[in-house]
Structure formats: structure tokens, C-alpha cells
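The chain below stands alone, shown as C-alpha cells; this is the form predicted alone.
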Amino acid sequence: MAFVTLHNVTYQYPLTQSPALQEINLKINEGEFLAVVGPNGAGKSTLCYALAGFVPHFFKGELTGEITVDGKKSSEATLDEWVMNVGLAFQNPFNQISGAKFTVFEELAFGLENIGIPREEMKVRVEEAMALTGIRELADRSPYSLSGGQQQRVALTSILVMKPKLLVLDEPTSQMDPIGTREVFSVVRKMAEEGMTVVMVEHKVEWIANFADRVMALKDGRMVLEGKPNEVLTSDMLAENGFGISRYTSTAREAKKRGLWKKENLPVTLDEAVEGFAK
């Protein structure tokens, strides 16, 4: 049985004159790493939103279909019962921040209070957590003296501490350097390979390439395509419905048209595109 199921989800925001999503099917299996791509306005974030139980109890607007993790329904859940299995790290991390905490370490642990957590229990996670990000070095900083990327590794951090079953992504990545992406991709996977299921939208295809299990595109609301990363990011429809596509892929597939591409699949990343160009 699958940890996560979305079946025939479709949801329509208040006043709005066409659904957000339709007819989304998916199943994901525990400890898996699934990300998301699509165009902006495809619905990722909305997508998003009802994994972490925000459509529609928050959102509101039509909410049809049923989602379901680790056995229970969204439908048959508060929010407050939701979001201790599921957690959302958002697209704009100063969205996350509390504003109620003066330092890294105190706004880290906020969850943790929030759910009665024992406090040196507490201390003993969010340490765990900041070392696993990278972050420990800013434990006494203040969450709105750090830099973009720096606030998306704290947002990040704020949801590995609750260790939700379900990790829901945004773009977590958008306002980072290579390193820093790398970094979150490496702790994303360790996560996964640890049991935790993972869901992300990220635009960084040649990093979904390398660490994720797999991959759907999303595109006026509705599931256009689904399968491993290298099948999904290098078709042809992809390119031609304005997804965002590694500039590999796009290199070798003009190369192919001239001949001057002999393997039979096209690259994501730079190591597969100079193997093939080795060729």
C-alpha cells in the first residue's frame, strides 16, 4: 500500500474561474523522493499546499477527490492533527519565520514547545537538526539578520526537527548558491534513505537528476507526465510546453539532429552529456 495517495484530487481556489488542480492521481511509497516540476502557474505550490492539509482547511475554495497519509484521510483530519505528520518548508522562508523568537536555536525549538516536547529532549533535536543542515554556526544569530539562503536552511530546519513523515517542499533552493543547493539536495536524500517520504518542487532539474527517486510534471493543474528522472526530464513534450530543461538535454538534442549525438538517451547532467559527447 502506498504512504501517500492522491486520488482524482481537484481543487479550485475561492473565486477563481478554473481549478488549480485536476484530476490528480499519484501514489508514493514510504521513504521515496518525489519531485515536482512544471512551468510557473502549473500548480506546484497548490499541490503543496494539499499534501500539508492547507487546501483546503486553510485556502478554503473546492476541495474534491481524497488525499491520504499513512493510512489517514486529509478529509477526516483538523489541520492541527495534520501538520504532525506533514510538514512545509514554503517557497519565501521569511513567510516561516515566527517573529515570536530572537535567535536561530529559540525559533528552531518553537515547534517543539508548541507540542510539549520535554526540554532537554528539545535541545537534543534541534542540536541534531542544525548539525544535519549545516546551520550551527548561526544558533545564536537572529533569524531576520540572515541572508536568503540562510533563512531557507533555517526553514528547512524548523521542519526537519518535528520529523514529520511526510517532508513537503517548496523550492527550497531558489535563493541558493551550488554548494548550498548541493548541501540540501545531500541532506534531502539522506532523509529519504532514512524512511522519510519526500516530496519537492524545485526547478533545479540536473540536482533532481542526481538525487531523486523520481519525478512528475505538473502543468495547468493536471499530471502530464510521471516516471524516473532521466525518461521525465528529457522528453521531448517537456521542451516543447515550456518546462524548464537542463541546457544539456538541450545541447545533445541539437546535437542529435545533426549526428552528432550517438547515445541513445539524452542527458540531464554534465557528467552524462560529456560521456555522451566522449562518444
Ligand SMILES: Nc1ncnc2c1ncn2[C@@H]1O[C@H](COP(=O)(O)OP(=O)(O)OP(=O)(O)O)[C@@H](O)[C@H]1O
Second form
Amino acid sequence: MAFVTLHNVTYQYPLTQSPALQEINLKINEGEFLAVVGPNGAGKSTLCYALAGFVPHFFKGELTGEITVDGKKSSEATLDEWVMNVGLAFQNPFNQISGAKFTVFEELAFGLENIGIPREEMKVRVEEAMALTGIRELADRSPYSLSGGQQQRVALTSILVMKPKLLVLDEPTSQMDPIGTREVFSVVRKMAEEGMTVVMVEHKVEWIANFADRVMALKDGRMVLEGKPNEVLTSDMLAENGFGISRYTSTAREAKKRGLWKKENLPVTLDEAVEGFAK
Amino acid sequence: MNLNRSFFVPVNSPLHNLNPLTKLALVFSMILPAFLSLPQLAPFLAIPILIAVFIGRVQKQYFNLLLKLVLPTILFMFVMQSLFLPGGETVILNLGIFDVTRESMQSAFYTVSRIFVMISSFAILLLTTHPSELMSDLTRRGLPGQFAYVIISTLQILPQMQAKAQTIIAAQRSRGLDTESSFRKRIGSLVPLVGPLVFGSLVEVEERAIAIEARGFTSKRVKTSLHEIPDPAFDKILRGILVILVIASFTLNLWLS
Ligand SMILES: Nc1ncnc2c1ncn2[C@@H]1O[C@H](COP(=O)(O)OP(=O)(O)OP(=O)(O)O)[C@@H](O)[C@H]1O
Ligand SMILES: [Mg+2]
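Switching from the form predicted alone: structure of the form predicted together with this ligand?
Below, the chain from earlier opens the complete complex, with every other chain and molecule after it.
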């Protein structure tokens, strides 16, 4: 059975005219890395909140359908139980700093203190998580003194240290340079290899093509496409609907019209483009 | 900007090594007698305060704080009280309708002494105690976690709000908002700042609530704490002595009066 299932999920925020999510049906296997793409306002963040239990337990409004993670229904759990299994890092890293801690090390320990992890184990887990995401040298800095990209790394680490079974990341690299982005994707891939299930909202399609197992495309609250990264990210439908497209895909699409691209599939990454044009 | 955003001075001293609760007990064993006992006592409490400043090795920061914050406040209070406290016979100074009397000056002196004792004791506590340790220790002893969170995050977030107000002002000014002319005009032109500051804060509060919730803040499990905060027998005995001293001072006070 799938580890995460969304069955006919429809959700509307209070005081809004139309649903932010409409009839979403989705299954995610354990250890799978699913990327979510979509234009602004598509409902990506809302989907993250729904997976992490904040819809409907924090945001009121109307939720129909059913979300199941690890055999448990989100509607039947309480939020504080739900977050033990599902970790969420969201878009703005600044607002994810707890504000209760004075160093990055303490900030990372905050979640572990809350769930009662013994002190010695806490220290070990924080050290491990910092090594994983490469922020060891930030340990003694104030979280407020960091750059946006560094804060995003801290936000990601503060969730990883909790060892969730389902990791939900909402644009975790939006303020990062290419090196930071690569590290985040590698870490996330590694966690997935180790059995963590990952849902990641991301605009950087070339990275998705390299690292994710599957992609779903959202628009106006509906899932419009879903499948293998290369198939979804090169589909004409995305290009026509305002989704972010790799420049290699659009170049090859033009080339194909003029008969310069011979392969059936369009490329997403530089490597695929080079290989295709070389033929 | 102060990146640490706390008063804490990280040096090693006998005061730094006391348990936070012991220091809190010391603070109250200064404040309670200062306010509830004979007014003449308060000025003398400056002596133990000064001793504590040196034992805690925070002279520089303390006197800095004293000059910038405490002295202006208590001077202002002293002047106001001397002028406006009614009663007293011995007129020292006559300023039109105001009489400054010996008695009003004396009572103003006692009042500001009390204020001085209060602010100074808390200042020394904050200078020698890491805020996380203070809060962890108090939460461990049963202070509700939410309460501790509110206190400590307010300490941290105030400078953030201030920085943000500056950013918004800069942004509005670049769009032609007048923040530099006459007072009345300035008040009027502040109105457009309120929206972004307050609304921005509400969204931030919501996101922050989600963020700490996602990290188990309302979990019903028994919380643990990263810092081990020692509470040796010495501290317990000291607290016992302080309680006895405070009670004794009240008894003495009642007996004398
Ligand atoms: N707290 C809220 N209350 C009411 N409506 C909201 C709230 N948050 C989002 N919405 C609305 O729900 C819809 C989906 O928003 P959502 O934030 O999920 O989009 P998104 O795909 O994450 O966009 P972005 O790329 O800008 O992050 C939008 O129409 C938005 O206006
Ligand atoms: Mg979003």
C-alpha cells in the first residue's frame, strides 16, 4: 500500500471564492521523492500544509476527501501527533526561526526539546544533522545573523533533525546559490534512499529532472499532470500554461519544429540537450 | 545592530555560575525589602548592588546601562516627584506655583532609590544569566512553556520589528513619503506605515506559529532541555537563607514600627 494517499482532496480557505485544492488524487510510495511544480497561486503551499496537517487543523475552512500518511488519517489525528511523522519546512526561512533560541545549535535542538529527547541523544542528533547539511560552522551564530540561504539551510536542518517519515519542503532553495541548491537536492535524495518519503515544491526544473523520482504539476488547485520527471517537464501542456520550463526544453522544442532535433523526447537538462543535439 | 540581542555578558564569574533561580531569589530579596520595608533602607541597598556588579564582572556593561537608561529615568522621576508631591513645610525652592520642599525631595529620593534597586537588580540578573538558561530552568520548575516562549521571543523580536519599521520607512520615503518635516505632518504621514507593520506582523505571527508547531511545540510529551543547569546544594542553601532573611527583615520592620 502507498505510504501517502490523497483521495479526492478538495480544500477552500475561509472567506475565499474558490478552492485552493480541487479533487486531488495521489499516491506516494515510501522512500519516493516527489517534486511539485506549478505557477504562483497554484496551490503548492496549500498542498504542503494539507500534507503536514495544518490544513485542516490550523487553517480552518472546508476540507473534503481524505489524506492518509503511514496508515493514519489526518482528519482523525491531532496536530501534535501528526507532526511527529510529518516534517514541514516552508517558503520563508526568516519566519521559521523559533525566536526562542540564541544560537543555531540551540535552534536545532528546539524541536527535540519539545518532544522530550534526552540531552545526550539530542546533541548527537544535532551534530549529525549539521554535518549532513554542511552547517557545522554556523553552530554558534545567532540564527538572525545569517543570510537568507543560510537560514534556509537551518530551517531544513531543524526539520531533518526530527527524523520525520514524510518530509515536506516548500521551495527550500529559493534563496540559495547553485552550490547550496545542489547540496539540498543531494541531501534530500540521500534521505529518500534511506527510506524517507519526500514531497518538495520547487521551480528549478533541471534539478528536479536530475534528482526526483516523479513530478506532479498543479494549476489552479488541480493536478494537471503527473509522471516521470522527463515526461512531465517536457510536455507541451506545461509550456502553454505558464509553468517554468527549462531553457533546454524550449530550445529543443523550437529546434524540433525546424527538424534540428531528431529525438522523440525533449531534454530538460544540459546533458540531455548535448546528447540529443550530438545525434 | 546587536547580533546577540540579549544583555548577557559571557564571562566566568561566581554570579554567572549560580543557578538562575538563586539569582532570581537574590533579585527579589533586594526588591521586596526595598519596596515593602522602611523607605530609609532603599538607598543602602545600593551597596550590595555595587558589590554584585563587581563580583559578576559586568562593571563596564552595567555602568553603560546605568548612564544611558537608568540615570535619565530616575533623574526625570526625581524632578517630577520633587515638584509635584504635595505637602511639606520647609520650602527650599519656589518656582511660581510649585514649591519644592525638603520633605518632597526626601520622599522623591526614597522613591527613586527603590526604582534604582529594582532596575539594577534585574539588570545584573540579565547581564549574568543566559536568557535560554533562565527560561529552561524556570520551565523545568513548572513555568508554562508558552509563557516562557512569549517572554523570550518578545526579547528577540522587538529589535526585529524595529529594523523592519526602518525598512518600511525607507521604502515609503523613496516613494515620496514625508517623514522629516513638521511634527503634525509627520504624524499624518505615519499612517501608511501602520498597515505593513501590523499586517506584516500578523502574517509573520501566523507563519511563526506554524513553524514552532511543526517542531512539536505543543507536544504533550515531557520536554527536555539542551543546557544542563546545575543546582548544587550551595544554591539551595543560599535560597533558604535568602527566604529567612527576607522574612526576618519584615518581622523586624513590623516590630520596629
Ligand atoms: N491563508 C490564506 N487564506 C486565504 N487564501 C489563501 C491563503 N493562503 C493562500 N491562499 C490562496 O490559495 C491559493 C493557493 O495559494 P498557495 O499559497 O497554495 O499557492 P502557491 O502555489 O504556493 O503559490 P506561490 O508559488 O506563490 O508560493 C491562492 O489563490 C491564494 O491566494
Ligand atoms: Mg507557495
